[in-house]
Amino acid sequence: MKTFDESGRLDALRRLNLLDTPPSESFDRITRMASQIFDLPIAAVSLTDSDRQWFKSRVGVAHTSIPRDAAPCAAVAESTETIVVPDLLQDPRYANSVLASQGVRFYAGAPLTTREGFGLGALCVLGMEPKTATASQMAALTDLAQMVMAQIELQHAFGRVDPISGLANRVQFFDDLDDLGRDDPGRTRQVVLVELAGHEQLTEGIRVLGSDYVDTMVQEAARTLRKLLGARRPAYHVAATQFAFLAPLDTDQQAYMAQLAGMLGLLRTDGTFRFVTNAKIGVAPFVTGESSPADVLRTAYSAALDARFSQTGIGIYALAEDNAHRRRFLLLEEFGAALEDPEQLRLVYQPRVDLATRRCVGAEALLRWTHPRLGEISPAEFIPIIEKTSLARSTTASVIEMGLGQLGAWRKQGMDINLSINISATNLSETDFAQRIQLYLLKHGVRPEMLELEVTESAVMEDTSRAIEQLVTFDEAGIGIAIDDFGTGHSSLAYLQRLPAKIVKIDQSFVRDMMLGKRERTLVRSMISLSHELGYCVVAEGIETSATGDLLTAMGCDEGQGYYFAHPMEAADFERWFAGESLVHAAA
């Protein structure tokens, strides 16, 4: 079910800038339309503010609003949907309405809509005396609404021809497609999308050559366009480096890629910035009159961004891809509700075992994501995600406050263990983080030495001065510092040197790979003694056989963790497992 979004349909109404502008004989012609359609006295292009209903144009009314409360046309934007009202006396929502009380008894009205959805408001038809409205009239009605939002998008526009390329601009592109889906429905096209400059490479350009530079690229490409396209098939200019054109219908595909090659070629080499930019193209199936125009464009722009990894810089759209992009934006979308609701997000903790006495020590808080539609995510998935966003420093602010909170509880129960979080590069850049993950401590009565701060290679090698200060910062104050997934960064012994850490975890991938042979083991083996000589205690992860433990403990590792000692666990489950493990060892 959609979601009423007021906020946004006010955004799109003053947007337009219609509110409280003078009468129009555009809109006046069609208004008198309407009346005359109906047989009625009075008619009006009503737009829905936060507190009134004004009238861009009217028949047979001699104000210019009314209030908002009680009008039909407020439900017909809100609902975006024709309402029909025999008699407002009758109806029990405007019984007691404005119009009601000046003797209008019937209503009929059309929304007036974005391309968005947003409903501004409603081309109205208004009658003295109960009646019904035909089909034909309702019919009729909508239509006029519909000419009504051409006339409001047309006057908006500012014409439908780009300045700079001289090319047919996005509005009007999107209004061909919709023409093309009435006119020659349930065939299948491709439109293409050229992309003459990645976001990085403008803001370059800008800066060394100014504004102008972009002009002029744009310029010199919608001519090149035009002399390859020809007369009879336009480009249209869709976004600020972008244009957009349908491929010729029964076309050789292989034949036309190589057309595309071509023309990609002189794009790139032809121009006064040639070689300075590097364009691609994106080419996407669709179905006339079966996808909207906003997103038949959306569809060509994935495939010219899945181009930057195409060897020829042409991107193919690709059903999977795309649909696997989407569940990534949806993901980071919704992530932000779940932050805020407890029932979708929870941790979970994985033991930390000292090999040579197996007993536990530790636990590491491993986040998890329960969707209301979605179910189990994984955070493989949305981990990934959320670390490059700004959701990343309320994300570890609310797993630090929730595992905390739960050491703290287990402190007063008596389990004397520590627990290791992960954090991220964008925790590193923050200046209070260090601050808050004390104040953090205090709030739940942890001592600093309970918590142990996991960061990988790669986070600290993004910034690594911000990043050693950070952790220099931590380990005066007593908190752990462990590097995690040691061995795949790319990162050099100096750097690692220069951390405050204590700890390195030995990603499972090595762990899981001793037992193929020889130079693995060797390859752990090593790992494991140059950490002991640079000071550092050794855990391993993804220990998932006794073998492996075994051997691990063999070769003086100091931890482990993993499948083969217990799954990630409910706090619950965790405290009953750590009761059974502590009186097995206490009988032994």
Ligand code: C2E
Contents of the next structure:
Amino acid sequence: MKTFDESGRLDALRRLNLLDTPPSESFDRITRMASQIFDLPIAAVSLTDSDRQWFKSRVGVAHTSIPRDAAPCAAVAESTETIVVPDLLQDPRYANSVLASQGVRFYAGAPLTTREGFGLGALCVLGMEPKTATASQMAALTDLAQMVMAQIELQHAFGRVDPISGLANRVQFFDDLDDLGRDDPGRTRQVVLVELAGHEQLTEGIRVLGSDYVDTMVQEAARTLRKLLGARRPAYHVAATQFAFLAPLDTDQQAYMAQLAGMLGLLRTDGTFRFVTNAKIGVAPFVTGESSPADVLRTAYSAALDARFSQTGIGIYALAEDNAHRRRFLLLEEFGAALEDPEQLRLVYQPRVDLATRRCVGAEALLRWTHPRLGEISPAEFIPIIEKTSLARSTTASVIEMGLGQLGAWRKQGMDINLSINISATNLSETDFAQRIQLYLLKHGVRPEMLELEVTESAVMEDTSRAIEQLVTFDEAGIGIAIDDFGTGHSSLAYLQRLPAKIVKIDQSFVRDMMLGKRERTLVRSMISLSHELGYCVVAEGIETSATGDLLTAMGCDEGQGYYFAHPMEAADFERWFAGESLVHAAA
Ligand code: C2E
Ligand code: MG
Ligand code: MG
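Provide the structure of the form predicted together with the ligand, given the form predicted on its own shown above.
Time for the whole complex; same chain goes first.
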């Protein structure tokens, strides 16, 4: 007989999630058969919990549980052997039991034993009269108990095994990670995630070959993984085309990576669909019992996504990259709320100066986001994230609304300046964009010539014909167009010439480097003269020192912007700054 292991037994019982679940007909059917075979009114599937016998199924029993103490079912569970008690009152172990006190005299029970040999409880029959059981009745009870066990295991497996791959699924993976956290906490392990195909490849495959395509791919991959991992190391089928497993303990990292590369090679070549599989592997370390199973899987998935950029097709989880991705996602998610909240978004204004006279001729509106938790977030960070999404529309709309509102107010105060507003590439594909801007201009009493829209060089490269059409509309309406960050894109001048822009803003990187050497200065000088020859007004961005300002002035650059003149300012500060400058110029 196996040595009795109560904690292992209880663990097996808990793992099956049977206790305190509602009765089900599949068990009741077996219980009824047991009662008929013995021609007795009472039968039950009884599970032995730490302190009680709990009845999963019962015929003729009023209680859902009785104390474990002195319950014959507990003895069946502990011994995993059948027990027959012809008369409880005659048996010193049970004469004072709860059952006996309720008038039960006869007991027969067959063990419910798991594959691993743990006794969970008993299928039992009870009689109110002393009685004996025949060998054939006991054989039948044993068979029925095994049917109960098969039913229990079947129910447990249901929803835990993937029907296509035959592998344990994500539910089981999470449970097993939880168990590992309990059995062996605080240990660093590695989870490996295999992604068979990217989303695009899958949809293409299904379009051409039908959904069988995925099934076959998954089955072949599962077979390969089973073969490679062996019976003792399970692979889990965690998502449609993803598998996960744990790296063995104490492996040499380099050797293991080579092993994974071999696995990847096999996955890519071992099946019918080798010409399309583009498998990737992500590896992520975690500490057992510390990270949540869902997070363990997520980090491995994130590493698999990063594997797209690696030569080997294997990505190793990096916390810094993951944090960056998470922050991007968070910002994207929360920017929508910011748009609704006047506390979070505001504009600041940076003066633009005529270099020859040093008079302020305009201001650039720059968006500022104060996140309630994260504080100030730079537009250089959040604009690239949101401007490729549908949020670009409402963002630009609210910048224009705020900016033109401010410009209208300043104009009324007699401030003679223009305003530049940055727009995103996607704005140019909004069919009503030009119309809406005209509406805002009207609403705030601002003439079109006072507004300038800044589009980056790369933005106008994206959707050319539509973009040009919109820009032409603006130009015809009298609104200025500036090419922002000039020199950083890869556009040809021939192309830029087709845009109705009249202003180029030389990117601050060129201006910053000007003081480094002759070559850098020659570059800026050429940019200025070439732009002039093509008929553009030239603005230099990022002028931080008087020397740079003077040099640019000497080179004939028309206008400039930069910390040397002023940092971007809150509207009220801008007004004060502007008033001060005007005084200086009036006095001069
Ligand atoms: P940008 O349009 O090229 O704006 C100029 C950026 O340079 C601003 O950064 C400004 O604060 C900064 N700057 C100005 N002078 C100096 C200087 O002397 N030295 C240095 N190092 N920097 C200087 P900011 O405000 O962080 O904006 C970054 C970018 O975010 C902008 O570049 C623009 O592309 C984008 N952005 C800002 N506001 C908006 C907006 O309302 N809509 C859109 N679509 N984009 C915006
Ligand atoms: Mg700009
Ligand atoms: Mg710029």
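Positions refer to the first chain, counted from 1. Just so we're on the same page, rigid core means the largest C-alpha set that superposes within 1.5 Å between forms. Treat the numbers as computed from the prediction; the structure is a model and nothing was measured.
S.K.: So, does Ile37 move by 2 Å or more at the CA between the two forms, with the core held fixed?
M.R.: True for Ile37: a C-alpha shift of 2 Å or more.
S.K.: Taking 2 Å as the cut-off, check whether the CA of Trp54 shifts that much or more between the two forms after a rigid core fit.
M.R.: Yes; Trp54 is a residue whose C-alpha shifts (by 2 Å or more) between the two forms when the cores are overlaid.
S.K.: Taking 2 Å as the cut-off, check whether the CA of Asp69 shifts that much or more between the two forms after a rigid core fit.
M.R.: Comparing forms between the two forms, the Asp69 CA shifts at least 2 Å.
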